[in-house]
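A single chain, nothing else alongside it, follows as C-alpha cells in the form predicted on its own.
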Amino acid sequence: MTAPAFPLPDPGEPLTGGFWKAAARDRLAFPLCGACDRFCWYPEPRCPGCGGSGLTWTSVEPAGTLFSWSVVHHAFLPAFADQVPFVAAVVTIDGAPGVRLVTRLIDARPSDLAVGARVRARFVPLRFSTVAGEVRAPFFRPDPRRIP
C-alpha cells in the first residue's frame, strides 16, 4: 500500500480555508466567536469555549511571541527532503489570546533563538518538490523593532 500524495493546504476547506485565503492577502486571521470573544484555534465547527456556532474569521496583527522551536534535520515526508535542516516553531499571537501557531521559522538561527523573542510574520510561497503548486504561508522571523 502506497501512501496518498503529500496534499498542499486546500483554501477551500470549509474549517481551515479562511485562514489560507487570509495568507493569500498577506494577513493573519483566526476564527473568533461572536457569543464569548474566543479565538477558536485550531478550527472546530463550534466554540470550544461556549458551544457557540457564530464564528468569524478575524484579521489580527501578524505579530507574535516564540513560544518553542525544534530543528528539523530528517525529513518525515518525502515531500521535506529538499528543505531541511528547517526549524519548527510554535508562536503565540499578540492579537489573539490563547493561540498558538505551529509555524516555521525563517531567517534565524538556531543559536540565536531565546523562548520570548519577539517574531513577525513574513508571507512567502509555501512549495514542496513533489507537489505541484503552492499556497501564501505566514512564517515567521525575529522582529527586528522589538527586543525581548
Contents of the next structure:
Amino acid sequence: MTAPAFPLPDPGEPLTGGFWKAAARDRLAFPLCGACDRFCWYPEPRCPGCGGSGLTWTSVEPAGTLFSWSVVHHAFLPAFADQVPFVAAVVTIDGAPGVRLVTRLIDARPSDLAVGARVRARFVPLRFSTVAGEVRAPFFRPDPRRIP
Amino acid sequence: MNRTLDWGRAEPLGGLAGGVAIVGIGEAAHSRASGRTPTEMAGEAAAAAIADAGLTPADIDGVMAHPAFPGQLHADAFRARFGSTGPLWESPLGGGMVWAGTAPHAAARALADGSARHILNSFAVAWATQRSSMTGGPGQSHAQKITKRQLEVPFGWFPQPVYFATIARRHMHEFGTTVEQLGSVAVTTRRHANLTPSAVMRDRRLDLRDYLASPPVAEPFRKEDCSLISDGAAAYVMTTPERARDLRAPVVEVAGVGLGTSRTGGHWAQQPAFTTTPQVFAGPAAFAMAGIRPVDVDVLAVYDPFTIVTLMQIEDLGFCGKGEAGPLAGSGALAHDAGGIPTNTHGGLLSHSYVLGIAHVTELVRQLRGQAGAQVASAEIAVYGGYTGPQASALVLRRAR
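Mind giving me the form predicted in complex with the partner chain, seeing as the form predicted on its own was just shown?
Shown next: the complete complex, the earlier chain at its head.
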C-alpha cells in the first residue's frame, strides 16, 4: 500500500507514525520515555531529557486546554482551498505534561474561543479533495462535558 | 509565561578581535517577481557596495554567504562575476537573518588574523519569482521537515503566517496586545517605506483605517501584518577600523555582537517561551560588549516577518518591559521622527523588501551616515535584531566620532 499523499500524514513514517496509528484506533498517544517518565514531543529517536531510547507510544485521556489558535482564511496550500476558513489550534493535553499538540478546532464559533477553554478530541477522517485517501485524526472541540 | 530563562542561552562568542567597520553598502533593486536569479542580484548588490566603499572588486579578498540558500555569492560566483583571480577567504557564516548580525563577528577574526583585508557579506532571494512560477518559497523547507509535514501541515497549521498568528493571539491573551497595536506597527513601517526610495511599497500608503478594513489572512493577521515576498539583494563591505578611516565613507564601527539560541529548535509550537524570542539572550550580550544600554540606542532595525515579531523583539531587547511593546507601538513611538524608538526606518520586511534582514543592516549604516530616507536626527548608535526562530542575533553599530 502506498503512503497517503501530501498533505495527508503517513502513518508508516517511523518517527511520527505512532501518533497516526493510535488515532486510527481513536486514541491520543505520545512517546513516553521509560527511563525518565517524560513525554518526548515532538518525537525524537532518543529522549532529549536523558538520552534514553526506550520511548513508548502511550495513550492519554484526549482532553486538554486551548493554548492559542488562528482562524485561517487564506489557503496557503491548494489542498486547503475548500476548507478555509478553519481554526488551526495549539492545545495542551491534561495527561501529557509538556506536550503542545497542533490540531484543528471544530464545532466552535471563532468568536467564542478563548485561551484556557476546555477541549476534547473528536476523531474524524482527515480528507483533502486534492488527494486520494483519508487518515483518521484527532480534531478538538469545546468539551461537551463542561457546560458553563 | 517563562520568567526563568532556562530555555536557551547566549552563545559564548568572545570579542571583536581588532575590530571591524562597515565601509560600503549596496542593494540590488527590490521588486516583485522579476525573473532575476539570486546570484545575479547578489552580484549587483556587491558591485554597489564595493563602489560605495571606494574600492574595486580586486580589493575584496574575503566573501561571506550562507550555504543553506541557493544561488548566493560564494567565492566561485564572486570570481565569475568580477573576474577576480586572487586568493579569496570564504566563510559560510554570512548572509541574512541572524547572520546579517553575526557576520561582522566572524569577519573581525579574519581581519585580525590576516586572512582578509576587505570582506564582503551578501544575501539575495528570488522568492517572488519562484512563487510566481510555483518553484518554491519561504514555506517550502518547512513543508519538507518531517515533524512539520507529519504533525502540523495535515491540520493546516502551516506555514509561517499561521505560526505567528497563533503566537500573536497568545501575546494578546498574555499581555492585552490589540489588533490596533499590531496595525500601528504595519502603518508606521509603511510610512517609513513611503520615505525610502528603494522600498517595494514606496508608493503604497497605509493608514490604520485601511489596515482594519482589509480582510484577515490568518487571524489576527491581515496581509499587512505579514512580510512582503520580493526579489532582491543587499551587501556590505567590512574592514578594520584603521583602514576604514582611509576610505571615503563616514566610519561605522561594530561595537557589539550577540547570538542567542533556544534549545528547543525550529518548532514554533513547542517553544516553551511561546511569546519570547532568543533575543533575550542575544541583546544583553551585544549591549554588554558595546558598553551601552537600550536607552543609548538612536535607531533600531528588527527582523520583522510579522508585526508581532517587531513587538516581541522590542520587548526582548529590553526597550520596554515584556508585554509593553504593543502600547508603545500604538503610541507612535516607533516612527523615525517621534523621539521614541525609531524602528525599521526603511520599511522592514513588511514594506521595504524580503531580503531577510540584510537590508536592515544597510539601512542602519545609512542612518549613521545621515543618508536615510526616513532619517533619525543625529543618529549615533544603531541596533539590528536578527531572528530565525530558534536563534536571534543583536548587532550594535556606532558612528565613529
